Each structure stands twice: as structure tokens, then as C-alpha cells.
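This document starts with one chain, in the form predicted alone, laid out as C-alpha cells.
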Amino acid sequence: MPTVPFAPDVFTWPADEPQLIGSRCGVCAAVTFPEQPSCPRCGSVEMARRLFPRRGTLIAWTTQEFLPKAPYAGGETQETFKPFGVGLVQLGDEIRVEGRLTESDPEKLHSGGEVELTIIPFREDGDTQVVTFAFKPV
């Protein structure tokens, strides 16, 4: 089965070692994720391509634990849904990225912890597989 990202740009792929994309200003520094044509704080077009180390620090975290509303992509039903993590990583000391866990269970998270960039799989479009970024603990 083929397997895409659920946009472009936003992580390499493939890749077996996967970094997020962000960009960087060359007027102000002010660094985004995803990647930006123009920078949020100065306005300049002057960004560069920046990609993220693969690991980072959890700062904050908590569970989905119902399905989210529209327009959320994922392949989940009523049915088949389960809770996920959803936690805000540091990533050096640049940028803190939200985004989705490998884990759920509050034993296994705690605030200072160690993790990883990792791709999971998201949905099944037809054919192919729909991939996004998730991060795991170390």
C-alpha cells in the first residue's frame, strides 16, 4: 500500500530518521512550524528551511478522549475510536510544537520527559495510506 503525509512539507518523508520543518526569519529570527513563506513577527520574506531536531522535551500533555469534530481527517469512527496523548514539545531552543502522542497512558507521561519524533499511521484514503507526526516517549 502506498503511504503519503497528510500535507506536504510539514515532515521529511520518507525518511528513516523524520525532522519536522519549520522556517527561520533572516531579518527578526523568529523561527515557526509549519514552514512559512513570510515571517509572523517582521513580515520579511526572507525564510530559510529549518528542520527540527527529532527530540525534545515534554512540556505539557493531556488526552483526547473523544473523537474530535469536524474538520478532523483521521480514519476513526464512534466505534473504532480511542483516546490518544496530545502533548506540547520543546524542541531545542527554538520552538515548542503541539502535537499529537504515542501514548495515553498517564502513568507512562509526566512533564520533563523525553521524546521522539516517530511517523503513525492517520487514515486510509482508498489505496493508500495517510501518515502523520507523532511524538513517543524515550
Given for the second form:
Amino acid sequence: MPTVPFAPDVFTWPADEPQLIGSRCGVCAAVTFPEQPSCPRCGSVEMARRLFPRRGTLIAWTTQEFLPKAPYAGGETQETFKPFGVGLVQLGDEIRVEGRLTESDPEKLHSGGEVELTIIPFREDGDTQVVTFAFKPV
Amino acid sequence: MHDVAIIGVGLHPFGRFGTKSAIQMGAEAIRLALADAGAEWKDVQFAFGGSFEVDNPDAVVGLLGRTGIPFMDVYNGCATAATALEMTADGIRAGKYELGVAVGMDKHGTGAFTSDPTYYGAPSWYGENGQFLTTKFFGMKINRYMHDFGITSRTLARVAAKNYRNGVLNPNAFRRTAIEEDEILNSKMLNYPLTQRMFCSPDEGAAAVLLCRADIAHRYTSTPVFLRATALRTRRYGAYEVHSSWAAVDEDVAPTVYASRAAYETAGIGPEDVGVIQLQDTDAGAEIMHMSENGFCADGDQEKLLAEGATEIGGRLPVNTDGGLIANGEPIGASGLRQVHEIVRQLRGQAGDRQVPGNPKVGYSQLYGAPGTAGVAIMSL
Ligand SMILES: [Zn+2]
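For comparison with the form predicted alone, would you give the structure of this protein in the form predicted in complex with the partner chain?
Starting with the chain above, the whole complex follows.
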């Protein structure tokens, strides 16, 4: 089954070692995720594309235990929905990004834990597998 | 700059009201505020009206009298009411007007708010991926806070139980049934560590506050409440806020901290002087964090303060004496003016069964909401 990212320009794909795509300010070195056309710190428009490290540290986390309303597009129903974790992950010393976690058991999640970027199935569109990004504990 | 006094407050109950429109509720709240001050609609020189659902809150003039006054509609997320209050106060402070009204009204459907993430500056995929949820942000923020400062889930339950208990004493509240701590802890987990009973829900209602130049307040009331300071702030670069797909490594404090500091400085009043407090309790964790963000305790002290009952109506830091958002729900446009209504009733000694003992002289209210906006007001006799 062919795989396509759930949205363009979020992570490099296809790739053996995918990376999240953001931007970095040429004036003050602030970084953003995803890319944006100007700097959130100094307002400069000199933003360049930046690929982030794949590994990081879990700064904060929670669980998503109910089916989100639209615009959620995971395709589950109340019956098929399974809770997922959500975390704020610091990648290197560059940036903290918010994303899904492959683990949703509070007993197995803790602040300071090491995690790695992974690409996981999101939903099926006909004969296409749509994929999203997540972090898995290592 | 002129000083500003609150001479009248009016509240349409919060809850569910069938087919009754938000505009009708807003007009009723204004009538109550006018009656409270012994004033008439024709005395009102200008107004600011706040709402999320209603495009034109100024349509209340069709129910009150089309006097032709300037009536400005505002929306500023959960800080909408703080914005209406500040703009109305500023019109009087600047000397442009002598008397005006700030009104807020809303009529939300059930369930958590949702919208298009791009309207909040977030990428569109943020919603598709299941991240565009305020409840998730609050779960993440309090979970980290509990880890860093030793706060337990029992303390979250204590906050919610207190606010439900205070709601029982408030005839205008949406939820008027006490809920025990264990039932709160055992209700459905929504976003760890926050359970369903720890969250407020969107509902319906309206509130109005009548303001005038302080030197003419005596024409309307013998007990004016002075609006000593208002402050609004948005998030700075290093703050991790609602609907953010990322945050900077260099952390900054939340916008509430900046709004709070500015308001204390303007008022010349410190947290130690405050006798009755209203904090944004979107969930029980938010009330805990807002206690320290507004200077009422050090980070981590909440564990002990809640166990001692310090934030109860009879405690030394009474917080959300009318039940807060947890018992009243959140009609966004009205929520912050509901807070002001409660502070004014408390300072005047008119809070009935939920009156804070010892004649409090200073009250404080704080709003916080997406995508990282805070509003603070300080009032005194
Ligand atoms: Zn910059």
C-alpha cells in the first residue's frame, strides 16, 4: 500500500530516517515548527528551512482519551477510537515540538524520558495509507 | 486620567435556557446593572459588548432603546470580558465619557469548543492530527507542574469539589450539586491527569457592569467599588501556550504573570492586600497554577493550602467564591464580567450565603485563554 504524509512539509518523506521540517531565523536564530515566513521573536522575514534532530527529551505530556471533534481527521468512530499520548518534546537544544506519542499509558510516560521520531499509520484513504508523525520512548 | 468606579452589576444566570437568545440575556443583564445603580439606559453614553457566538452584541439596543450611542463589539478569546471591561474603563479614564456599560453574552452548544486552527495561528494539520484541543493543553501544563512542584491529583479534586460546593450557594450557577472528591477523581479521564469533573463546560449566560467617573459615583450609590487597575497581556516568545505546535527552549512565564504584575503596580496594591479572588478555572489545574501566577502563593504551596482549606469561602485566600467556571460554566463573552459581579457583591457585603467573612476591602479577578491572552482587574472599596 502506498504511504502519503497526512500533510505536506511537516516531515521529510519518503525517508529512512525522517526528520521534522521547521524554519530558523537568519537574524536572531529563533526556530519554529512547522516552517513560517517570519520570525516569532524579532519579526525578521529571513527564515530558512531547518531539519530537526530525530531524538529528544519529553518535557511535558498528557493523554487524549476522547475522540476529538472535527477538524480531527483520524477516521475513527466512538467505537474504534483508541487513546493516544501527546507530548512536548525538546529536540536537541533547538526547539520543543508538540506531537503524538506512541505510548498512552500514564504508568509508562515520564518527564525527562528519551524519545525518538517515528512515522505511524494515521488512516486509510481507499488503497492509500496516510501516515503521521509521533514520538516513541527509547 | 480619571479614576473609575463600578456603580452597578447585573448577571443573567449561567446555564441552559432553551430558545432564549444571547441578546435577550445581555439586555436583561444590563437592566439588572442599571437597576442596581438606580440609573437609566438613557444615562449610558457608550458601551462595549463581548461575545464569541454573537456577531453583534450591540443588538441589545433593540431591546433597551435605540439611543444612538457608540457601541463597540469585541472578541478576544476567553479574555473577551476583560477586554470589554478595560476598553470601557479607558473611555472614562481618558475623559471622553462619564458613564458606560461593559456587557458580555454567549450561547454555546454542548461539548468542548472547536474551530479552524488557522484562525488561531496554528497550522491546519494541527486539528486534523488531533492536537487542537484546549483540554489537552491544560492536561499537559498541569501534569508538568505537578511533576515539578509536587502537586497531587487529590489537590485537583479538592479544587473542583470546592467550586461545586460554592456553586450550591450561588442561585445563578449552572451546576448546583456538590460532588465529592472521590467521584471527581473517578470520573472519566479526559486528558491525564484531568478528569471530566475537573473541567468547566461551555454554556449560556450574560453579565453587565456599569462604570462611571469616580467623582460622580455618589449620584448613584453610597458604596462604589473602585476599579483600581486593569491589564491585558499576550504571550511572549518563550511561553508555551494553548494551540502551539512548538515552544522555545528558553522558557518564559505565562502572560498572566505579566498582566498580574502590571495590574498590581498600577493599583499600588499587592497580593497580600487582596481579600477575595476570582481565577480562571477552565479546569482544576488551571486554578492551582493561576494561584501562583497571580502572586497568591509560591509554586508548590497549593498542595498544603488546599489541604488546609485556605481557598474556601472562610479561608485566608478565598478563590472562586461563586463556584468559578467549574460551577458556572463558560459563556465566553460573559465569564469575566461574572467574575467582576461576584467581586463587587463580596466587597459590598451582598454575597448572601457565600459571603466572605471579615469585610474584604480588595478583590482580584483573572482571565486566561487561547491562544495565550490574559486579563487582570483589581477592585477596592
Ligand atoms: Zn528572529
